[in-house]
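A lone chain, given as C-alpha cells: the form predicted on its own.
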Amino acid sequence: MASPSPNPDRLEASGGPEGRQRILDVAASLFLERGYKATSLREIASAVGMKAGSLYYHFASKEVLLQAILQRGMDVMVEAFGEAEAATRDADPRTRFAAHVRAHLAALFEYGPYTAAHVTTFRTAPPSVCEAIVRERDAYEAMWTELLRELRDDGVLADDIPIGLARLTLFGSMNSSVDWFDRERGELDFFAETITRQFWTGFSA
C-alpha cells in the first residue's frame, strides 16, 4: 500500500530524487491494486500529492512510469537469484533449490510492490514496454533454466522431465500467490517450504 503523502509544496519544489522515487513507489502499488490500464496519471499525481503537469518532469509518459516500476521489479529478482546462488553454491541439490524459491518469494512479498506488479502487468503492458523489458526478463528465466539443468545433470530431475516445462510449472505457482497468498495469515518460510517440497517429490527421479 501507499504509504502518506509528503508535503505537497516540499514535493513541487524539490523536482529531484525524492518525488521521481515517490512517484515510482506510489504507481507501482496502484498499477498492483488497481491495473496498469485502470490507473491514470491524473491519480497517481493526486495520491503523491503533485500536480499532474508536475509528473511529466520525471516521467514524459505513463508507458515511461510503467517500464521504470517493471525493470525495477526485474532487478530486485536478478539480485535475489544472484544472492540465493552466492549463498549456496557449495550447498546440496535441495538446499540450494529451496533458496532460490525463498529468494523468488522473498521479491514478490518482501521488497514493495515492484516484483508483484510485474508479475501482473508484464502480459498485458503496451507492446513497446514489453520489448524494452524482455531482454532481462528472459535473462532472469535462463538463470532458472541452468539452475534446473544443473539439478537434472546431478540425478534430482527425471531425465523425461522437459527443463522448460518444470520452470514454467515453477513459476507459476511461485508468481500466481500474488493474487491470493496473505502474509498475514501464512509464514513466508512455510509457503516457500511448501513449494520445494511439492516440486521436489513431483519432478524428483
Second form
Protein chains: 2
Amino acid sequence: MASPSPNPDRLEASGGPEGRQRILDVAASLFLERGYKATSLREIASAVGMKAGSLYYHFASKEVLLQAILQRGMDVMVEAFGEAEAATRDADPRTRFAAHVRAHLAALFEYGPYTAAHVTTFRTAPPSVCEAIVRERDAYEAMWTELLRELRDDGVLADDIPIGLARLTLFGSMNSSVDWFDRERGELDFFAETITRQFWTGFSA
Amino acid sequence: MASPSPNPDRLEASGGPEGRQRILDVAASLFLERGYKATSLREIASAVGMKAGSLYYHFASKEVLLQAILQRGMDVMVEAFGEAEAATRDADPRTRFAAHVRAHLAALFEYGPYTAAHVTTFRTAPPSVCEAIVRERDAYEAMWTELLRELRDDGVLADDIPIGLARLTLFGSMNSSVDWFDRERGELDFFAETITRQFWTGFSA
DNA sequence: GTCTATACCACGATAGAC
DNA sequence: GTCTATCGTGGTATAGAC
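Requested next: the structure of the form predicted together with the DNA (the form predicted on its own having been shown above).
Below is the entire complex, every chain and molecule, led by the chain shown above.
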C-alpha cells in the first residue's frame, strides 16, 4: 500500500515544487546521471535538502521511488504520442510520422529527466520495477508498430523491411540522444527533421 | 601497479579459458546484464567458481576489472575498424561504408560480451575508469568521423547534414541493438544491410 | 513531515594460512 | 593461486521524538 501523499503535484510560490514532487525531480536527475544502483538515498535526500529517513514518509522504498519515476516517464511518452496523433489525424502519412518523431524527442528533453531516466535505467532496473511498468512500455511500442504498419499500408513505407526492425533502429537513433543531445546548444526541430529525413530518404547525396 | 598475470590469454584444453581470462569473460557478461554497480565481486567469483578474495590475485580492484573489460571492448572495435579498412581500401565508398557497419556490428556480437558491455556500462562507469579509456574511445569515434568526411568529399554523403550528427544517429541505431539483437534468431548480415540501407536511402517505399 | 538514532546487511578490500 | 576470516564502510530501512 502506498503512503498517503499530501498535496500531490502542488507548486509552491517560492519557486519549484515541494515535498514528494521535488524528491521525484531530484531522484530522476540523479538516476539519469549516475544510474539507479550508484545513487544512494542519502544523496537524493541531501540534494532535496532533507535526511534519508524522511524519504520514507513519501515512498515505501527506493524501488518504489524508481518505479514512480519510470512510470511517469512512460506516461509522458504515451501522452505525447496521443497528442501528436490527435494533431495530425487528417494529415498525410509523412506529416503524421514527423509529428510523432518530434513528439517523442520533445518528450525526452522537455519534460524533465523522467523520460530520459526511463531510457537509461530500464535496462538494469530491479525485476519488480520492470514488471510494474513493462505493460505500459509494451503498449507504447505497440503504438509505434501500429503507426508504421499504417504507413506501410498507405504505401509510403517500403514493404520489404520488417516493421519491428524499423522501429528498433528508429528508437535507437532517437533514444541514444539522451547521452549527447544538449538542447541549450542544439535545435530540437532540426534534430527531429534529421531523424525523419534519415528514416525516409537517408543521407545519400 | 598491476598484479603479475600468469599465463595471460592461454586457453585450456578442458574447454574454456582459465584464471584471469575466465574472470574477464564472466564479469563482462554480468556487467552487461546487470550493470557495474549491481554486480558484486561475490557474484562474479561464484560464477567463476572461486571465492571473492581470490579475485584480487588477478585484479587490484573492481574498478580495474571493469577497466580491463572496457579496454578490451574498445580494442576489439578499433581492430575491427582497421580490418574493414584494410579489406576495402580500394573499393567504392559505399562498399567501404557497408564493410565498416558490418564490422562494427560483428564486433558487438561475435567477440564476447566485452564490446556490448562497453556500450552499456560506459555511461555510468566510475570516473577513473572513464578517464582511462576515453582516449581510445575518442579515437574510435574520430575514425568514423574521418570515414564520413571522406564519403562526403567523395560526393556520396549529403553535404548539408552535420557529420557529427550523422555519426551519432548511426551509432544510436547500431549500438541500441545490444539490448535486443539475438544472433541465434536474427541474421547479422541482414541487420547490417538494413542499417546501411537506412543510412543511404531510408525506408521510403 | 522531518528529525535523530540506529539496526542490519552487503559490499569491496586485506591478511595470512595453505 | 585459492582459501578462510575479517575489517571498515556505506547502503536501505525502521522506530520514535518532535
